[in-house]
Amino acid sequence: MTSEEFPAALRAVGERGYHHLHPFHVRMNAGELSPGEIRTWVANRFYYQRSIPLKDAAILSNCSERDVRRVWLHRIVDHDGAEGVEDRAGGIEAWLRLAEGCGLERGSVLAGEGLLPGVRFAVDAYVNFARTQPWQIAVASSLTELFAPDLMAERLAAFRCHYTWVPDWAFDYFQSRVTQARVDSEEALSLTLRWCDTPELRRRAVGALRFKCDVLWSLLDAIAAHAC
């Protein structure tokens, strides 16, 4: 794969396999999910949210390039938050607010009550991938962020239109990711295009992104199967 072909190959993976195409997401955006299905999704998706800093820490631990680590480091704070900084509560806290807005008990979500085995397996596989692959390949797997802003905007509109029983203050995570995901995806894409500089690394990067799409798809498969 040439450097000229590489960006289009990455985008093609998401266009065909990103989880916005999953039937569960299609139903969500159409307003067809019950409150119970929404709560199941929120509670299980939290396991993914809380694992993102573990994935990013694994990438940092494998990366010998100081300049890359400096670029990537903020992601852990973005999700974990910063102690004593009110406007840096972080993505994990924002997701917990979503859970509370949906009627879930904060403590039960933190304890992982109702976590489905298929969700745990998929998320753990993603964290393990980041730990065991070269950092360039793990960075490439995060490029599902290229497609996240549009999904977040659609999701926010769908919740406000169809799930009016969820208060607006619960949507901080969706609102922040509409803009933050654009910054993060541009950052990750720049690193991937720069550091995946051989045909073999480019091939592996495309495979890594395909794997990440499969992780997100499998997560929804488990949730949808439980809802049936």
Contents of the next structure:
Protein chains: 2
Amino acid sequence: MTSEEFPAALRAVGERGYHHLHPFHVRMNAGELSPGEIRTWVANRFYYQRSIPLKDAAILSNCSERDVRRVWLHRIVDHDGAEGVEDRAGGIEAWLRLAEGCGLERGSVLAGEGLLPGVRFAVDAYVNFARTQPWQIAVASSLTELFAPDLMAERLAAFRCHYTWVPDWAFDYFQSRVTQARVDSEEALSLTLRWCDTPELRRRAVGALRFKCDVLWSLLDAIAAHAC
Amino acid sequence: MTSEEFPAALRAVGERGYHHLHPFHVRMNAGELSPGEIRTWVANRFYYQRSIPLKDAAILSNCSERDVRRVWLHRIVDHDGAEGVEDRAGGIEAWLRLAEGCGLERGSVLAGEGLLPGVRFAVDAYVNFARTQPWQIAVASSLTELFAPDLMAERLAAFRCHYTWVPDWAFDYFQSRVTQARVDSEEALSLTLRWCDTPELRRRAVGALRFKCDVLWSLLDAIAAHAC
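Output the form predicted together with another copy of the chain next; the form predicted alone has already been displayed.
Let us now look at the entire complex, which starts with that chain.
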């Protein structure tokens, strides 16, 4: 794979395999999910959200390039937030507010009540991937973000239109990710294009993105199997 | 080991095994090292400095407590610095300035020229420890910081008195660590006392600190063996 073919190969993976095509997401955006199904999704997806900083810290820990670590570090702060800074509550807190807006108890979500084994396995596989793969390849696996802003914008509109029982204050996470995922994915794409600089690394990067699509897809499989 | 005995047991490890007692450090602080020996130490110790963020990111990656991660994160910034922020150049950059002040080429230090196998093995063992141990235990291993401020203050005075061929602008790292290590070690101690809350965890924490003392000691062994 040449460096010219590389970006298109990455995009093709997402266009074919990103979870916007998953039947559960299609039903979500069409307004067809019951409140119980929405809650199952929100509570289970929280396990993914809370694991993201572990994944990003694993990438840092494997990366001996200081300047790359400087670029990557903000992701941990974006999710974890910072103590005593009101507008830096972080993505994990924002997802907990979504959960509360959907009628879930914060404590039960934090305790992992109702967490499905298939969701746990998929998310743990992702964190383990970042821990054990070269950092360039783990960075490439995060490129599902390239496709996130569109899905997030569509999801936000769908919630406001179809799931009016969820209050608008619950949507901070969706809203902030529309712009944040755009910035993050450009950053990750530029790192991937720069550092995956051999045919072998490019091949592995495409495989990593396919793997990450499988993680997200499998997460919805587990949720859909339980919810239906 | 009870929670009452725990802090004293930790301090006893450092008092007996911290590298301030190592013959090479004793000679350094007595002004007995040649410029070549100082340079060997600075160039090799850089491998430790540059690996610290990898160790701290490994701790983050293994820690599922968001509030602990929030407390720990600044360590990565302290060493890596932040882009375009003059006074946040970071500890790695400060050590490179020390190296330049000692007459070493920045590029050769960054390339790891003259890096001794024993130093590499010891430092890699430390990073690997943080990657594979529970985060509480890895945090405890960082408690050599409890003993760092005294050594750092003594070292700073020794350099100014005995090694006058090194210019004062090279000492930023020593200077900043005197206060920084005090804050960091209090933070790490309080996390260790709180989270190592069983006799078994306390026993492992003491072992972790002993291991870390061995890392630092072994690093000086390798340097002394080469320099003498």
